[in-house]
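Take a look at this one chain, the form predicted alone, written out in structure tokens.
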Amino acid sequence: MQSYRRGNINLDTGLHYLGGLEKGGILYSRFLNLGLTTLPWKRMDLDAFEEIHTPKGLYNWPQGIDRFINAMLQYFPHQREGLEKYCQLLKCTDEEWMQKTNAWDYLNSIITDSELIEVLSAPAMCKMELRRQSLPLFTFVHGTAAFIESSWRLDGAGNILVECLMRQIKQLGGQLYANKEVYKLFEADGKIISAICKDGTEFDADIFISDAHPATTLHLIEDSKVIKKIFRRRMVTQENTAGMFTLHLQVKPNAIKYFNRNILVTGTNSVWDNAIDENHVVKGIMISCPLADVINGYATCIDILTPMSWDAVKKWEDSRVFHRPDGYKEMKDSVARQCIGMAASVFPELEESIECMYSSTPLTYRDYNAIPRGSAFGYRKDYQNPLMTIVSARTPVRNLLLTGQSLMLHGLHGVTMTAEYTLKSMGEN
């Protein structure tokens, strides 16, 4: 959710929109309760918050699930049972056979139109990993459905969330610490007693919850007497979702409307398993226009994002931020004129507008979110394997609890239901 700057814009790290605020919608009790509906949230285009682009057509997606389904079917006539099992789907999330069934499969066994299964998938190109042998049915529709709900954005920074939620916390009696990086859990008997900081600060507590990821949160543990090898293999073992390539545009003054939907441009490839890998080649990309800084109508920043796999950054993996080789810049630098390439097919003045561009890796992300392999989603879900498709909030550790976007679902609706998972797991320890 934190934002960044440089120069004299506001660079948003992963907050683009947000689906099921409105009034009734999944997220908007919890929102409420968290004091975050307050925010100037922007609704984004009724009639299409997001325009996707294949080489096959443009297709609009209108807010609202039933208005969604007939704008498919005026593009897809022939699809309309299939859309009708979809639509019943995308009002059903809960349903625990979805955990278990191939989110790939599903689609293709109610849709025949495979331009249509690319058109339902590409806006989750960046939500999610889509990877045909393992996503959860589960995964997928939570990741789409209150999106299609309600779209909307924030009228700031990412940090105006960050903000009001330290608000919450210190108004309720909480405090918060900076810069206190933990690098040590000491246990006893069958407990955390402390979390020890690298500046030697020890935090004691009756309670410690993590939303590092769960192998991150093991290795500040050594010489456990309650977590069984077993465990800890499976926790440290299990495979992560590929990460995300991220290209921040700073534009000319008045040389690019503001755009208040999502654009998805796809090539000839299927958005499924189409992450950049150790060739370096673009396959399809979100850009978005975020609403901080905008200037009389006019974007100051344009955010192009692209699924990156680790082995396309694995050869520079012992490098660290800002000791990078030039092996690593040029191809940052191809990816990006890639991606800035196939925009151009929507903005052709994109290219001579650009005043200057910053882009990340899984690498970054690896080294300032201390992700394993610098996962966009965490662990990678797999309707296969039950034990990772819903991980456990409660660890062998009798009061250490895990949450974050590991456990269940990712992205800011998943992390929000994931700390009520925790919060309950919590009353049954």
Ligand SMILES: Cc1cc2nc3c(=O)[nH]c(=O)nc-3n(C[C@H](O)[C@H](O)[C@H](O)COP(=O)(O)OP(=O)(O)OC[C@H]3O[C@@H](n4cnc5c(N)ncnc54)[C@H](O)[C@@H]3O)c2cc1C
Contents of the next structure:
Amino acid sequence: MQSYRRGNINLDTGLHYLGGLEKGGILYSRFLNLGLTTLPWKRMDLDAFEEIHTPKGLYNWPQGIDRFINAMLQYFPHQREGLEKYCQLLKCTDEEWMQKTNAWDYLNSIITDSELIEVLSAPAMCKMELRRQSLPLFTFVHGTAAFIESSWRLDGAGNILVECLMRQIKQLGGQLYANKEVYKLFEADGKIISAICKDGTEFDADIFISDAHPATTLHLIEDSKVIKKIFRRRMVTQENTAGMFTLHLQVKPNAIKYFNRNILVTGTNSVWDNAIDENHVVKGIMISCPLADVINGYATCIDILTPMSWDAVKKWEDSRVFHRPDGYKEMKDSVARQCIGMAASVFPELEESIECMYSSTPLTYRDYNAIPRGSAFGYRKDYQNPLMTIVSARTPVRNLLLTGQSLMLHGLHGVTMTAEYTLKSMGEN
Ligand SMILES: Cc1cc2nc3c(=O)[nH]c(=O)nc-3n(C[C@H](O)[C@H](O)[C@H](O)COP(=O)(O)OP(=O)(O)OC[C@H]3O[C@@H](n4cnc5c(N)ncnc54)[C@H](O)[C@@H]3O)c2cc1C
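Can you return the structure of this protein in the form predicted in complex with the named molecule rather than the form predicted alone?
What follows is the entire complex, opening with the chain shown before.
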């Protein structure tokens, strides 16, 4: 949720839009409890919050599940039976069944038109890892249905959400510390006694909850007496989802009108398994316009996202922020140019409107968030592996709990639900 400033603009790292914030929606009561509904949320275009450009056509997604299905029926009238089943799926609450079902296989079992599968999946391209072999239907539906119900943007930088949460923690008597990197969790008698930070400060507590990636957390207790090798191996070697290439374009004043929707552009490759690999070819992009710095209805910043695997950056893995080799910078530039080229099919004026650009890769996310291989969404969930579809919040260390996207679900909606799950596990301790 962090945002940062470059020059005059705010850049958001991982908050572009949210789903399910309408009254009665999946996030509404949770955000109400957290005091977050008072923030300036702006609903995205009701008739087209996702605009999808494929080589075969242009498709708009309206908000509301029934309206959405009706729109898809207009584009694909011959797929009525499949779309009716898809409608039931979006409203389905049988989570156990969905956890054990492969998303790609399921979509193909109800829908026979491959273009429709592309259209139904395209917005998920930058919201989850669309991996044919493993993605559980549960993850697909959770990352799709709430956004179709209603989609929202924050009218401001992501930091206002962070600041709002900070205020509440302080009001409840909590204290917050920034720039404290924990490098060791000190364990004695099967419990964590203290968290020791790199700057030498030490924090004692009865209960420790770690939001860092589980593998990162386990590295902080290498000498644990209670964590068995088998548990550590499972948590450390578990595969992670691919990362993301993000491109922030600062654009000239009055050049590009603000658009209150996401624009997806796909090429001839499927949106499934389309992460950029070692060949550095961009296969599909999401274009988003943050509301934070809109002036007189015109954008000051345009974000472009595309999935990127670790293989794309592996050869520079020994480099660190501010000390990247030229080859890495050239790769970033080439990927950025391809993204801009793809976006030009929708915004022909984009290239000449760019003032400057900033980009990040899985290496950036690895170095700033301490997430293995710069994964965008943490552990890769696999419909065939129930142990890893929902990871326990409890650890062999009795007062150490886990939370965050790797446990159950990712995205702001996912981590909020995961926090509740951790809280429940704490009660069981
Ligand atoms: C490019 C991109 C765009 C996205 N867009 C959206 C979106 O539009 N909407 C949406 O809902 N979701 C979006 N997401 C997903 C969402 O950002 C994540 O699912 C969510 O932020 C994960 O939260 P988390 O708390 O699990 O992990 P993180 O946000 O990664 O938090 C973990 C924190 O732990 C800290 N940490 C790690 N190790 C240590 C240590 N040793 N000591 C102290 N601190 C430590 C890290 O610095 C980090 O701040 C996006 C993700 C990406 C990558």
